[in-house]
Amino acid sequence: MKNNLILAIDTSCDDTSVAVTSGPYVLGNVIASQTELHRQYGGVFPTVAKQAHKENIAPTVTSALRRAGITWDEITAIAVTQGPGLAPALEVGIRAAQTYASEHNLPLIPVNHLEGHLLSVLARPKPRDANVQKLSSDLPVVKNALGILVSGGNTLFVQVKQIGKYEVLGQTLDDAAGECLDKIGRMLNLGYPAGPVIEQFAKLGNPKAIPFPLPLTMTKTYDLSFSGLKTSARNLLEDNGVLQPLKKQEVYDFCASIQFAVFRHITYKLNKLLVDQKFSQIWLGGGVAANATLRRMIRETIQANSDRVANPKLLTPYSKKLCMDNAAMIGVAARTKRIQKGGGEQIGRRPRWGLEEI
């Protein structure tokens, strides 16, 4: 099969991505960061980051490029994030990508964000001093697998019939575990964001010293919810409405025990879905799965259930920065879409574009 070259963009949140791929090989992916331009909001400002966007695009597209050593005339489609994500940042991706469709006559493929981190596992570095023009294009055959995406904006179970046909199986049911886990962070001050420096100071304390509830243990869904536990966290840190200091060890041993309660939510949610189905692999993404700790308690879930999976070891990316919203996934997952239908040139964002309706 002919060798796809796609320019892939995302800007479905707060960072400014563009990559360069050839089938599932990331020649090149680059990632403009606006972390510190959202610091003093202790969030992301949809605003800010729009803007950010715009002044971002150009040079990161022209960094890609020249990373993967590639010119215009070689790439053969342009790849684009079209949700979900928030509106205004999805809007500089798409108006770009249209634009660069049209200037260099290239096909433009939509892309959901989720399929993007479910297929990022499929992703694979070019290997050393290979030719571009030989390196296979060809779909992996997948039937059955179980993709787990946990990030800051979305906690869920898919199952991933094959490429292209998905259900959720189960999902939060209000925040998701990356967002709590932020927040809870913030409450601790420890500035943005959070996420990151409540993983390094788990490191330093004891996951057994706060016992959090493990919520839903009496529904028969595999859905989540993490609102309960950023409530106890809170009331625990809350004295007559006056959150109280705490010691340093004090605040490593809290970071260890609201990530033990978070993961331990998802993997026991995980283990009620092994024992009650088979499946042929299991996969996890999104910005959360970096975490280290979560990677060894899925993985412990899985080997206590080996015999409901046919290949029990976890997949994830081949490289943590392709945990965090990128447009290599976005690349990887648009060769699908090249393969079985082609681009269209017409799109619009769609801020909440599920899995179960591409």
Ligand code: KG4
The other form holds:
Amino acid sequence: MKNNLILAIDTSCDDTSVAVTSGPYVLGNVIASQTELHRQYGGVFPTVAKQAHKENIAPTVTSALRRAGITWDEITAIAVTQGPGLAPALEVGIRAAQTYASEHNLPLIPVNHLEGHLLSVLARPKPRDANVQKLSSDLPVVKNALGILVSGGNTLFVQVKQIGKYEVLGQTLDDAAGECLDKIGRMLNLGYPAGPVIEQFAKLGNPKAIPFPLPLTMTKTYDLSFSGLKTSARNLLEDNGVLQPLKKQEVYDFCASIQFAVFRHITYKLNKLLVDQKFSQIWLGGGVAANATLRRMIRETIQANSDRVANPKLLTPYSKKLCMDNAAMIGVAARTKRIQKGGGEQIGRRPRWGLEEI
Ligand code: KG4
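In place of the form predicted alone, the structure of the form predicted in complex with the named molecule is requested.
Starting with the chain above, the whole complex follows.
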């Protein structure tokens, strides 16, 4: 194969994304956001997402190819998110990938969305003026890294034994961290998704104003739970079952306090994990990984355990766009898979596909 130019598609949730990648290099990464469509529901509405994916997919493919400066003739494989995610949404991406694969006689590579988020830290921007055909398509050799994935659908600690071999060390037992922030943001009328708004408001507030509880301190596991924090928030905001409006500064203090509580829960469990186990390096991915306070709190926790981590520098995706759902991470993860000619026909959506089943 001359060069590994992958066209990657992700329709796992509410964003239609298409990217062109070469090894770790991102040549084009286009995201057609559906946020405005779902805002009125305060969350993602699956059938609305499916319809929007259907409308967005072809133009998004065209603009990803244009952005990358690549034609179909140069593409060597198509990667697509097979799961986990919303079944009706996944279906659109998989169908499109199958159609393009048969039209252009290309192999299909099914990719796990969570593996994409994990490996997003390995993505690199295309070097300026680089000749695409001459870029190295190798990815680094990784052994015993710790992946922290914090998004709207998942919150987990994963041991990356090597690329493609994962063990989940701990995960949320209920809501994901981003989901918890979004739900509390809804109580505060902050719109959807609320995570980025909470980050901005938190800068103007006092994180110690409200002493939220620290969950699961008595358990020995590295599992997490955010539903108690959500209930505490509701109890504080409600009077006789009715949400009470707060004054401006009170909203800022509430945001700062709940954000601190959510992240302190993650770093408390991370600290426990680092006391118990050694790792070569630590990766952070997922939508909430865009949050500067979370990054700082995780860096501080790693610093406090720097003798337990060979490379104590926290690895994060090179841009915020790579933290959220995107197809570039799917293309990068696909690079680690063996390409099987004609494998595409067997691909079906896998809404609950876990990392350990890869
Ligand atoms: O990874 P992602 O785009 O979608 C999946 O869940 O797969 O993550 C979206 C989540 C939402 O819950 C959103 O509120 C949260 O990431 N998020 C943030 C920030 N940016 C996005 N949460 C806190 N601070 C942010 N800056």
